[in-house]
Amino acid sequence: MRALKSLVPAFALALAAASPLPAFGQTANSTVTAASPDGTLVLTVSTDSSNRPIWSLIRKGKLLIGASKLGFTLTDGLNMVRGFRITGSETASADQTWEQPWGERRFVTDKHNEVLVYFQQNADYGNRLMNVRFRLFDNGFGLRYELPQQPNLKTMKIADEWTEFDVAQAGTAWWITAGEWNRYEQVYQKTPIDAVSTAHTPITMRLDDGTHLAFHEAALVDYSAMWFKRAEGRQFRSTLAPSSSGARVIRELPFNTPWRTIRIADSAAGLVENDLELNLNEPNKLGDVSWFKPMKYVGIWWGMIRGDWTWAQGPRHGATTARAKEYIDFAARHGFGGVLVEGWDKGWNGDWFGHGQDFSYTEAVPDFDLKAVTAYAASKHVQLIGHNETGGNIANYEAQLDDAMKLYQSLGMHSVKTGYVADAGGIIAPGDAPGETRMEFHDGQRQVQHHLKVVETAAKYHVAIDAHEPVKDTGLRRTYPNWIDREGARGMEYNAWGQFANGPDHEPTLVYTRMLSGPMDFTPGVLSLEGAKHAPLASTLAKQLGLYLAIYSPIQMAADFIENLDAHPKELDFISKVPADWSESHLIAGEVGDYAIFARKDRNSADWYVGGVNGATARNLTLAMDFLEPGKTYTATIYKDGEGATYLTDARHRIAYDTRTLKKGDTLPLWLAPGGGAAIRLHPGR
């Protein structure tokens, strides 16, 4: 439970102390300063000389984030960034700890101390209100604005969000550009911090003296997205996803906006194992979703992406009945919970554009019978993940939306991949007029409330929703459990499409970056290492393996057909063991973009799993085996790159199977390839 409290009174020198003075003219009572639990992060909230409300963050008594502005721009009214005073302030913390129903780990930890700023713009103005909460943990720090109901503003009609962020210290960053046709389908870049432009979130930074900070956004509702945009040196601000009404945003008040969020950490390691934006968003509103179970899955779809099938009709269709009754009989031998078919609905043509009022989510093409299938499934104890390609169309789609729910929940299917491949990202909206349609930004507010929508009344259903081509993740799983992934990244695809179109350190580097908002179904397992004409995979075999450790996801594919998957039978044992559900996770070896290496526990067995991914630079590692219990001795089975393994020739294939007993304390030497991995299952003896 939070309970409304003062800041500890010890700290009030030390912060003030720490504190940049007050611009000419204030007050010392106009500066408001907060602490995160530990003393670490130091917080203080002012007004400039134009009396702009402004914050700045210490850490560990060096300056972070430089004095920042804070407001609105507004398309039908004065702005609301200068004429503010603060006129009061609250103070409250937390020390809780709360369950995750599916996760990277089990239970996480909510620490932390928090104060909600009162603003107020001068009769000027109109007296306009705006209260700021900033909430202080050890290892991060967020900030929304809340809007509270007012006799001088009904309707916010946001024409953009100024929050800046003034980055103290120069250093690297791993961005992608925000705003781009293929949404955030692009490989990061590795730049100077004042050579980022406008970069999706989120976007991770190493400064100089070895601090690492990821920006991001938690609690992403009713608002457009956050894009990260440079102003000049490293001032950074806010700029939101736009809007086809001109406003960006249009809430009527009271509303709070998503949380603007930072992690914060002296390493790598402390990036990844960092809950930050669950724990800025609200707990399940959904109750029992018990009725999910994290899996693995196989499915028609490599194929289709390789060009072998095709998704419309003909003699080429990748989902036929006898097909997928082949990959239900395939799923049930070797234990895979679920078989994914796409093309199996109405309106595909052969075209991915300009399509989407084609679509039909509840009747099948003719040579795929959708009863029958799911009926075939359940008598093998698995189950079939429909698909629901909308072509950008969000207006037919939510049109069938509680018809098509209603129908999957009938049939046994509690999973669905959802997508919106569009051409520039543009949305087909509903208009507000009976039949009209408009064009919108794939994570604007219109599409951020679409997205909502279709989870929510899937779980009316007890559906669980992998959405493709999403709105970038902000922890909203933790409200809405049954939103258990998505893609929003260059994923396994383009590899069917191009040698090397994923380079060696693509992955490496997902796992600082994307990997930061939440589970990605980036669909591993490509076991033959093969596109499209025999195009090469930037990975070794055992790579393939590690994926399953690196890149989280509480539904995990084995993405290769199921001939190819079955002349590997020893990596099909892993993949077929290998857990989607952990009960603890840690990030033991790994630098950004360079290589990443976890130890993952099984939440279901006292089993623990050690493995990750390499980038181009071959390395030697000595793995700590510290989180293993003590007094237990475990039986490792290992996959390794084979002598001379390489990405870039043949080579690729070679893989070594080690088997070796270890107990806490033990290391473990371990040599990754270039663009290599690893994966270990460790099994307590005793």
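Residue numbers count along the first chain shown, from 1. Here, rigid core means the biggest group of C-alpha atoms that superpose within 1.5 Å across both forms. As the structure is a computational prediction, the values presented were derived from the model and not from experiment. First, how it differs from the form predicted together with ligand NOJ.
Annotation: Cα of G83 displaced by less than 2 Å between the two forms, core superposition. Core-superposed comparison between the two forms: the C-alpha position of G337 differs by less than 2 Å. Annotation for G425: C-alpha shift of 2 angstroms or more between the two forms, rigid core superposed.
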The other form holds:
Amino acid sequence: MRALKSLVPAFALALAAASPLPAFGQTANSTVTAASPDGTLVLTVSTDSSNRPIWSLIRKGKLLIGASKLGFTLTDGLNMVRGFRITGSETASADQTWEQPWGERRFVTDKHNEVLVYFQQNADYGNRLMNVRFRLFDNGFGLRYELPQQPNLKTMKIADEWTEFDVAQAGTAWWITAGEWNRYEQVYQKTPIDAVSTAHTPITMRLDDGTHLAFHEAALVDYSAMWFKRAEGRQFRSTLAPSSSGARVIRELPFNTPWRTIRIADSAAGLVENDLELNLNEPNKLGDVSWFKPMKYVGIWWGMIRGDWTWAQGPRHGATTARAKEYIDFAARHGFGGVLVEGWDKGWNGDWFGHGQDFSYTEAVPDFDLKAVTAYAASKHVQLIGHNETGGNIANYEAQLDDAMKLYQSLGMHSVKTGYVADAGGIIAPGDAPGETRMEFHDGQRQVQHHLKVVETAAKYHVAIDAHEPVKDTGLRRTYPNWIDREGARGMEYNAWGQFANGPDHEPTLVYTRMLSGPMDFTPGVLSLEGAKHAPLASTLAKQLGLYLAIYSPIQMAADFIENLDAHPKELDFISKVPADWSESHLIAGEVGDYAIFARKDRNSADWYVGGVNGATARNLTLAMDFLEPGKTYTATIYKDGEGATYLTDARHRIAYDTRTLKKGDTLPLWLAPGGGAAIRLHPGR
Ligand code: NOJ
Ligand code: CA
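And the form predicted together with ligand NOJ, for comparison with the form predicted alone?
The complete assembly is shown below, putting the previous chain first.
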């Protein structure tokens, strides 16, 4: 055995000794143990009677994840599931703090212990090597496979990955179905854990003893996304997104898989204030990205989503030069940094949905003068946000990528929204032969490669990427901080398409599920509270402001028509002031799926902001102002649900304004309406 330094603190060993699991420490050649820095989590790794690698986790002396297998099946060789033995292990630990260029918090702490376990298959399987690195934080866990260079395995053609997670206790799960036609754009289900089918991650669970878990992955690079499939009971297993090449992943050795992760906490807040996936990603590879500035934006967008305007040319074409200038004027007047324009380019006139072969990313349509609009924007200190809808045709997009990004940089554009509207399995990718194409999944290996190619190319030209219909976020913004946000869930757009299309619980569910993966371009700020044909939103007016605190993105839209924003001067004032970059963020009240109230500190001033969203049930909260700086008095400008407000009727428009002085130690009572919310700006001084 290679140097095994025990990382298991004495008290964790004592707890473990009382448990039904195998004994801890280096008791036998076949068992390796490790613990998180304060001993909360204890890992055991060994092999079972069929020589299958297994791992388990104990938390605070109680079994959390029972014996769970590891391994791969291959399309062109014997399985890497049985016949393993442990040949050694190595430990390491870290305690460091690193800085984000932008985000929910400026400084991130990474404190962990890790153990790398060396497995080898016996001669019947060709003596193949497979290493697994386990990392233990006090509030989270990650494991990844590391496939070293070796004589009997050059290329891995992975039929599937067999990483198991045996959830030891019953409880509730919040999840969406993997592999669905509409990708991640689903309403979340809430079911018992043993009623989950195959879920996308993050999947969030609350166990019967109150422990909160969120299973996900980190650093998804050149690999297919992991779907979380229930095998039986509460036993889950990875299954990888499909690929046109048969094998779900093809990789040359050596390579590392993405991390398979679990956030682990006693409370909903502990899940949210948790940087597990960021810590498991590589540090910033781009260096200085100060050319990207967090900002708020408006856009020629809601009009097309509602159907009032069109992306295609014609009498109702949204993206005209004149309208773009109007939006730029509005942005300049109210301190918005950007204006998104969709439908500016050639390719929308035909049937773009799911095909996208006609899209040009460099040529504008005749009634949109790209040069004139970008020059006008620059004169007003506003940036045009580009839009590249692909219809899922990445073959067409990749062919134009360099030229497009180069053009945008030359026009002073520093962010581009991309889009991949096509059913799941509808990505048209370049094949091996010239002109050949292949169909791929939105989260298969080829599309994962594509997204990174876009982000890396964009970075060369100082362009940031906001991907819609993306692959899920796995913390890659740490490594590529120009990958600023994504959609990757059911956003505001659904509210344009039907009454209460996103129910009142949707956003307080997103906070604890989708949002654990990273920033979302949700596009809040529909102050009219109306979609197409006057379809009402399941939201009060105050909730539209609360969304800016609940759902983080470094670019935040005010999605409504500018006339509707102008019609609400007080709310518009809040939106124009609320930051999109924070030095601290705390969930000060909330439960999964029910409500979420954050306190966030502006990264560029001493102001604090408090607010968030409520689900269907009205509630009274008492918020503790513990986060404020001692000795300072703050003037609080409060936007809250008015008396009798409810998302269910026209009373959704009722909002109340209040001003108070508050200091550390004070409490603030707050009533949240059904489908309500609140937003508060705290500025030092009276
Ligand atoms: C779907 C996106 O989510 C939406 O924001 C965009 O406007 C349309 N696709 C068209 O690209
Ligand atoms: Ca979408």
